[in-house]
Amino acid sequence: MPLHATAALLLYCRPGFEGDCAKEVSGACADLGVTGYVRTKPDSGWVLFVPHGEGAQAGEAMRILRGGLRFEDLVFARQLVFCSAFVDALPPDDRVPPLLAAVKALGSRCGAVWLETADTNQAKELSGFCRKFVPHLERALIAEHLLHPKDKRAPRLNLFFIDSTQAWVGLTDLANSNPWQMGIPRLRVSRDAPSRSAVKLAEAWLALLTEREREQRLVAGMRAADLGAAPGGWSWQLAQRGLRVIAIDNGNVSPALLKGEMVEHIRADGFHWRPRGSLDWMVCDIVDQPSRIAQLAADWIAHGRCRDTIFNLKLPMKKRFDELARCRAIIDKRLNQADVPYLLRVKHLYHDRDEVTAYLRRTA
């Protein structure tokens, strides 16, 4: 059983992002001093970054890393683990003596384990072994001391699952990381939901705002508008929250979610509708050029239309990384030109396909 020591970053993504998260990962490592090369193949749902360098060159880089790389600031990055170990032509009869000795080699116990795959139908086959087989790992590893599952603060061990012979061994920083297994929100969209992107803005909130936010920023009685609402999901959701919406569609709205007295329909064209004085929120997901939705977002923040928004950019296949720079660039240059300083998050959701989801929040 070859147990291969080395220092890699490991990268979740959605299968056909490899390209975006492979390039953004190594600009944000280069931004930090570290350079390195990029693994990974077309459809696989991950992709490894080995920083340049062997044995205390390597363990610099990573130190690093884990010191400057935060998983928030990337996008297209589902889960981030810092790898120490890869183990393959594990015995199918008795594959814990292998593994338990690439845990040790971490050098430092954790507080939980999480056996992974790609988010792929062809790995996805192996959630059955991962199922089975972790009770047995975890006997094992708390036999060793090595799992500790009453600290809260240590690091999550994670194994990744190539097949079931051989995996990536690492550890997660829970500060700094996707608090859901595979990076995958365990959510369902209510049947008295208009739509089901009503779960898109269940997760924006989740991965965008912390736990604080939610709570000071999401409060019932605020007052929002949603841009292109129709057929309602995310007017929907808002007035779950306990928000007053205003629904802005040229559209049909969900006959239903007009029967209470929390969301209003007004029939105009979101780009040009302007409320009278400011909401709380806006939230927009009207397809059309992402440059166009980025202008749209950073002009209410600009003339103080709302204080916080969320809104879709549908990026082209081709040059999503490019596009998505210079939404931020539109962004950037829109709000500074205004003197409004601002927070922007971007995730690429495990509910998106094609687009990214941006949260955008005047400061002061």
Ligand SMILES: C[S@@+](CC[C@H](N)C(=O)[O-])C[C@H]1O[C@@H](n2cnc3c(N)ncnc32)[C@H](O)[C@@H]1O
Second form
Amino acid sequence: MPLHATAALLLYCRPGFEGDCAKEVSGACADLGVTGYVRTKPDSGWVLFVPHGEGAQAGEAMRILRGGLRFEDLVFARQLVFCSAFVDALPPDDRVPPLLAAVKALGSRCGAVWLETADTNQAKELSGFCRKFVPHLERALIAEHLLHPKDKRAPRLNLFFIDSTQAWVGLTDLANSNPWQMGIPRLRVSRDAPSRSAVKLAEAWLALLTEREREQRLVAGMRAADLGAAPGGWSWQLAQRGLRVIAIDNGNVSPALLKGEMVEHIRADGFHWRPRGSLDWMVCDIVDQPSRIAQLAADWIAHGRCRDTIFNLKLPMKKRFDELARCRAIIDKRLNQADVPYLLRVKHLYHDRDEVTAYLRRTA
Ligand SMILES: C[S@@+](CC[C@H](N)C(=O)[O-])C[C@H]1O[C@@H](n2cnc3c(N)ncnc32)[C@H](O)[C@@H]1O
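We have the form predicted on its own; now please give the form predicted together with this ligand.
Below: every chain and molecule of the assembly, starting with the one above.
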């Protein structure tokens, strides 16, 4: 029988970050009182957390995790899937029946179905298979009343294929997951952007702010500083949204960007330059020690130089998790000292490599 009932959390991540993702999810589950073990392979692009216990005990652990674990709090996870089964030995000419059996065992109606793979070259070879297979599966799921495409609130069914004969079967909650398939945003860089980095700020806004926050906090006419701005992708992105930008960099900013009135370039050191009065935003893409960048961002917020800030923290390969904790502690200490309430969200974005991107804002 190719169906194995296994309660587990499945997390996707950038290949190479499995250790950080595993450490983070184990800690988050332990905070909710759920212990378990992690299964992962280096460079696979995914991590499995299996709660201890079987049957009803495992079911209870998953119920706790589904209620308490927040996708937005997980830095290194690109997706969070609550799995209940693993299916293997799928017959190449008749994969549908075993998958239907696994979906029935989920005991939940679904509003959409995603067939996914890890973000590795090997796994991506399956994407053609997934594309061809999805309409067959959708038809069968609808016929069995397991898929209800008009239900826009029901959880999403995720089938994560290891290869064309094995898949994890689980659900994602729409309000507690990445809205992009495989956790990969489909964003294009405009030809007018001075650098490809422009797409990273666009992704940061999507991943770290809600739609309502974007509408309220990224408004034409606001003023921003861009520290480490050259050649100007982030400044361009801010200007596209109608913000006036002071671009700080000793290097050259794209001349085209300076033609309009939206961006002013000042040659200065981003660690020492200060605005006259307060701005709405500060963004910082300077590559430096993460603790130094965290201190800089916290100082800007503590002094009221800006209300919102997005910045990169380039983490050392072997100590990413610990260094991030250190940066969080620096921010917390500085803002507690200044008695400034804040919120901090951090994500390892699809367009990030060794760095993570943080959004820090003063909340009162
Ligand atoms: C990764 S690039 C920024 C790319 C930019 N965000 C974009 O979208 O085009 C980093 C920039 O930081 C600048 N930089 C490094 N140290 C700096 C400092 N102390 N003050 C200001 N800029 C600095 C570098 O000159 C470089 O242009």
